[in-house]
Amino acid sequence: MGIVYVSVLFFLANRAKSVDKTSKQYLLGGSNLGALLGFFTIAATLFSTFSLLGMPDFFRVHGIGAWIFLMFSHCVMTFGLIWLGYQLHKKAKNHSWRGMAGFMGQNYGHRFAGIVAFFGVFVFLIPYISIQIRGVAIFLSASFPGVIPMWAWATILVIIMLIYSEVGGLKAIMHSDVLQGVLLLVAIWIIGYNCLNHFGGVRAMFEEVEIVNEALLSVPGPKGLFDFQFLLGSMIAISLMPYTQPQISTRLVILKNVKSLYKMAISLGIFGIIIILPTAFMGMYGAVLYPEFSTSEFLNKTYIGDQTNFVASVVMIGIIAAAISTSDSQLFALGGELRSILKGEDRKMVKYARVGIFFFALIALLFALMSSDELALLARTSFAGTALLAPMILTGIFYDHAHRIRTLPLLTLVALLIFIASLVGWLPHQVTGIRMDLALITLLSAISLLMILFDKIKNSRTQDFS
């Protein structure tokens, strides 16, 4: 099954292969994305290894509040896609869009804004890419103990991603997303149904969980993670992903028209509910049967040991597909962002971007080998980090005179550095009892609104004087 899947991948890559290595064709897939393909490619980018390997363990360890953490936040994001996505799509279509970083450079009138945008997504997307790679690598290593080490599995995955994306470009990645979306849906529901069937229904499942650990059935959960600040910060970070994470914003811009945008957003909201629900069944299953197991042991037992060989094979291919699809989308998006801030002849700059993708993949591989197994928390950190770009990005999109607010990118860079310092322990994780990420995005949002207000007042007075 693995050989068949990889063969189909390279068939799709070869079919999408284009000799025209320009930004529009290679990095933007021709800029003519329909609603159906748009739905699959964005869904595959959003719901990936994080859903299959991160969320079940999050439910198992922290409880039912994981539904609020991800699903409620995802619904808010869906409405944001309809509301803000329209504005982004309309504005970007009127510019020579190459990436969000380049778009910010244009709107603010200086390259520094684009460099800050690129720095933010680079620093916080690399961990997100790495958890896809690490999640699958530890899963395969646990499933085939002693065959090859975990680092070898991770390296093989990265090589496949690089070859595939290099051959076919963004169009090949989007076509593979259709295959990945179907595999993900099938795999996740087979296991989810089997886990629920073990208890004999939803009511029986919750009754057994209550006996094992009642704290799993309410917030903030047994470890106190799901407090109000965590859930609010997560909702803000996740709902802003379409504008702060380039693998999504680029797909919004290259949609054919606004009608395709609306259809895609509604379909995405429905798909999210369908995908996250069975991960709750898996998590509750693990909470009852394997509460003391490590992440890799729990996943291996749930996905492999407790299933028939055929089901286990389908699930393994689904997990690999999810990791490859999401990781190459994000690596490619980083390459597109790099291209957008480079100045020069287009084909030459695309070559630099392709070299950049290779180095981004190498860095993500090294990070994957060194990071922890807390996949969901690493993903949440990635969401929170890129969310700090939102005030600058939204101001650049919606305020026509963003070029007059030249200090906002600098303040955004300072906020990013402060957040990074808090993550590595150089600064506290909270400020006067408020989470650092929540405090920083609140402060940046207030500053950007005040800057817009003062600029309007100043400009109005200048016009009146004239």
Second form
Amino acid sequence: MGIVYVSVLFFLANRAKSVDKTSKQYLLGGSNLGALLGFFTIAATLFSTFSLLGMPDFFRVHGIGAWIFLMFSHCVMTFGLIWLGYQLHKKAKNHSWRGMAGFMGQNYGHRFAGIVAFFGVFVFLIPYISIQIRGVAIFLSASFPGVIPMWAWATILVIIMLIYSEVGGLKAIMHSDVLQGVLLLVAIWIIGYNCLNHFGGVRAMFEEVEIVNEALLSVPGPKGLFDFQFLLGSMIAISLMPYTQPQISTRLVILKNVKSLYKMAISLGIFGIIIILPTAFMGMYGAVLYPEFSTSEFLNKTYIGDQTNFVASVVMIGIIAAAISTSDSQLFALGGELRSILKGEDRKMVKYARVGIFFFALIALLFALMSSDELALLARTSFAGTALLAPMILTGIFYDHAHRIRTLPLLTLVALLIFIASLVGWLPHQVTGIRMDLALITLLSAISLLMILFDKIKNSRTQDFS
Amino acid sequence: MKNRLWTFCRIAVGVIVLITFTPLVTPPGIKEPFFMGMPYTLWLGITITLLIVALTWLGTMVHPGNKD
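Just the form predicted on its own so far, so send over the form predicted together with its partner chain.
Entire complex below, previous chain first.
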């Protein structure tokens, strides 16, 4: 089954292969994305190993607050797509869009803004890509003990991703996303249904969970994770992903028209609910049957050990598909971002971007071998990190005179560095009781608004005098 | 009329976001009342997400970008 899956991926890559290696064709897939393909590619990019492996574990360990953490935030994001997403789509279509970093460079009138945007996505997307690779590699390693080591699984995944995305470009990735999205949906529902079936229904499931660990049935959960600040910070970070994570921004911009954007947004909201609901069943199943297991032990038992061989194979392919569809999009997006800040002959710059993708993949692979197993929390850190770019990006998109407030990119860089310092322990995780990510984004947002306000006042005075 | 409905959608989503972070939707340590066997925050959370999807659908009908 695995061989069939990989063959189909390469077939799609070969079919989508374009001899025209320009930015528009290779990095932006021809910039003419319809609603259906747009929906599948964004859904497959958004719902990843983090959803398939991280969310069941989040429900198992921290309880039903995981729904508010992800699904509520996801739905706020989909509403935002028809509001802010529409504005980005409209504005970027009128510019020669190559990537968010380049777009920021254009709007702020200097390359530094683009470099800050690239730095932010590079630093916080690499860990996100790494956890996809690591998640699947530890899962495969546990499922086939003694066959090959974890690092070898990780390397094989990266090689598969690199081959088909380098051959076919963004179009190949988007076409394969349709396959990956369907596989993800099938896999997640087979397991979700089996887990629910084990209890005989929703009511019986929660009755058993109540006996095992009552705290899982309310917020903030047994470990107190889902408190007000965590949920609010998560909602802000997740709802801003279409503007702060280039793999989604680019797909938004290259949608054919506004109607496609609307249809994609509604489908994405519904798809999110359908995909996350069964992960709650899996989490509750794990909470009752395997409360003391480690993440990998629980996932291995639930996805493989407790299933028939056929189901286990389908699920394994689904998990690999989930990881590959997100990671390849992110790696490719990093390449696109690199291209967008480079100046020179287009085909030559695309070549540099392709070399860049190879190096980004190598860094992600190394990081994957060293990172921790807390997939959902690491993903959340990535969302929070890229969210710090939001005030600068949104100002760049919506304020026509962003080039007059040049200090905002510098302040954004400082905020990113402070957040990184807090993550590695050089600075505290909280400031006066407020989570560092929440404090920084609040401060940056307030500064951005004040800068726009002062700029408007200053400009109107200048106009009055003249 | 469409503009008013679009404003309504934005305000409605804003209000939903606000109440989600109050004890009305996420009361600490409260699991009752259950609905269809689900604990309070979960069934209300699912209802809220469905409501936002419905508002997104309505939004696409009345969004000013429809003219483009």
